[in-house]
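Have a look below at one chain only, the form predicted on its own, in structure tokens format.
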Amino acid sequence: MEELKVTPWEVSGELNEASYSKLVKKFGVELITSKLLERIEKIAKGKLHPFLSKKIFFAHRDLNLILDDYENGKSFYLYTGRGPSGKMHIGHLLPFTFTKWLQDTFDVHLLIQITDDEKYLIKSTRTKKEIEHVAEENILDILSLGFDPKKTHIIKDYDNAKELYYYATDVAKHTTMSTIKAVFGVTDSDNIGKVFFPSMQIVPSFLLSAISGKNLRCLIPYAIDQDPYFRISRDVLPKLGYYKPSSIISKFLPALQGNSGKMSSSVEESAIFLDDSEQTVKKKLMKYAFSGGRDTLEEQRKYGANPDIDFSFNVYSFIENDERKVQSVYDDYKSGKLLSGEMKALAADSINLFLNQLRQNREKVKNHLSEYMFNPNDFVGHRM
């Protein structure tokens, strides 16, 4: 069995419950329990999130100071980010799901940060100008989801030099090498590019707060694979007079194949891309996707399948907002009364409903691109 290895550039090995356990551990993360989740469900109403019921995003730090300052009336913002890699799957819209949810419930301003420095400095063939390409159809992409443009800013490293290149200077210079190379794993002969970007990726954690003059905290919705660079930041930001960021992490949206590993963008038949055809999804599901069900018909009807595992049950309840749906769904197939086929045939239907309303919106988005752009000016001396 290969050995699990997790750093924000490279995911490889099993992941299941075990796994997580042990990430927990080395990461030295706190677990998200029942009474924290109750504490969210009060504030937002009753209306909790199934991406927290269903422990997808299940670990955290400091997020109780998140909702301190919420709850006596001081604000906090979010920020998240995406790397342009390729060409975006459902698996990466997970964090942004999680993350709409936590702007219009919160209502507060959201940081997207597009590294496409780091695209070209790490593990990347693709000449500048490729990667630019990808990266503004990967920020359509993120917006297709409905954030709010009065409150969602995107940063572009290479648009937004000047701004992040000021302040990451300030954590560069609190941080040391023999860090970088223990965190990340970098060594003598990585250009050093690779060596400066955290520098500019923990930047927006306190970006706000250095421009409005007004420390805030910031909340930062994430897979766990990006944490190294936010254990560096709770490091250096008390350092330079701001708050540590506080966390909200997730697992992973496994492979098409399982709970082996995560979906990737270069192993095509490990994932469903906002760009397939509905053709391709439902062959994708039928040919691929692993089945909780058993082995054979009689089997199914007697004993059920296990939804749990079962990839298209899991993405299947990713999409579908109605909970009674989902519990009703997860009830027929456990007992035998829906069958693997109908699971992937009903999980190809809801996938493609989504896919199809998400390249309308991302049509729409594409007008009013530069009202989410981040501009500095918005937030100098700004009461937020």
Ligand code: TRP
Contents of the next structure:
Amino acid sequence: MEELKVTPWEVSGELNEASYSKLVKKFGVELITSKLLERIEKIAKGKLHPFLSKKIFFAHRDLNLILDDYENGKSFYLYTGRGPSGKMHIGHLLPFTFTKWLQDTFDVHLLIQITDDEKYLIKSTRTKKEIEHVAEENILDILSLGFDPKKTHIIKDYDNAKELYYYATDVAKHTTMSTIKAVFGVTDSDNIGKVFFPSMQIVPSFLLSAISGKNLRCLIPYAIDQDPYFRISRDVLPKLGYYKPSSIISKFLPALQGNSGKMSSSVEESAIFLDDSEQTVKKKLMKYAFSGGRDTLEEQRKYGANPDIDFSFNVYSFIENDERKVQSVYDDYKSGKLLSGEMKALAADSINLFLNQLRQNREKVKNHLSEYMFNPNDFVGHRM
Ligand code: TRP
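Hand over the structure of the form predicted together with the named molecule; the form predicted on its own is what we had up.
Whole complex next, starting from this chain.
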């Protein structure tokens, strides 16, 4: 079997429950226990985001300290990001719905870093101009989820280079070459941008503390491949006088890409892109979506489907807010009452509804884009 390799710039090997356990041990993160889930649920007034109950966000670092601060009336902030590598599909966007849920639940500021510089330096063959275009589009897509402009701040690395670079030198000064080699797998033949770039991604984990002069905790939601950055961050920040950042960590989303591997961004026709037409969404689901159904109608009626591995059911459950509706679809699908084609049609309808809403929001956001752009002056002094 191919060796498991997970770094921010390379993921290879099979990802299953066993490999996640291995990563948890290797990276030294904690699993989210049912006790911790209960604590979050209580704070969220009885509502857990499905990404938590389904253990898609499954691990963390020091999440308790964030909850302690929150319960003690002390503020913290959220930080997440996106590398603008191309057009966004629904699997890219959904983690941002989780971040939005965290922001709404805790009513806190959120930094979203768009790492255009990273995409230029690493792996991409695109020109800077192309990357900038992708970045602009991605920003609109993310903001179309309805983030609060007063509390949501987009950091675009090239545009915010001044603030980022100023603090990145502090990170760089405390990070050795051997750490970067070990943590990121950088080798002598790599370009030197790869060695410095991690400092840029670490900065937002203390940026608001640095600017406001108030020491705040930072909670970072990310997929587990991003962990190397924040391991270094946890080593370096205390040396600079800040708190170690806390993390809430997700698996990759195979449930959204279909376990058959068919639904992925590398297969253009098979991922659901945000600008797909209603017809296209339907067609893609019918043709490509991995189904947890049985081979024949008879078997399906008799034994029912397996909703947990079904692409259509999973997407439906992440988009539909009415938990009771989701539960009844789950029960019907599992019992054989609902057939795979019907499940796909139901999912197509809810995806189309969701995408139409996003498109409307996107148009509105376009005229207010500047309100979302990170401005250090918002945080100077103590306006947190
Ligand atoms: N490097 C990430 C990517 O390529 C983008 C990113 C920047 C990020 N800062 C982050 C992701 C913080 C999660 C959390 O997608």
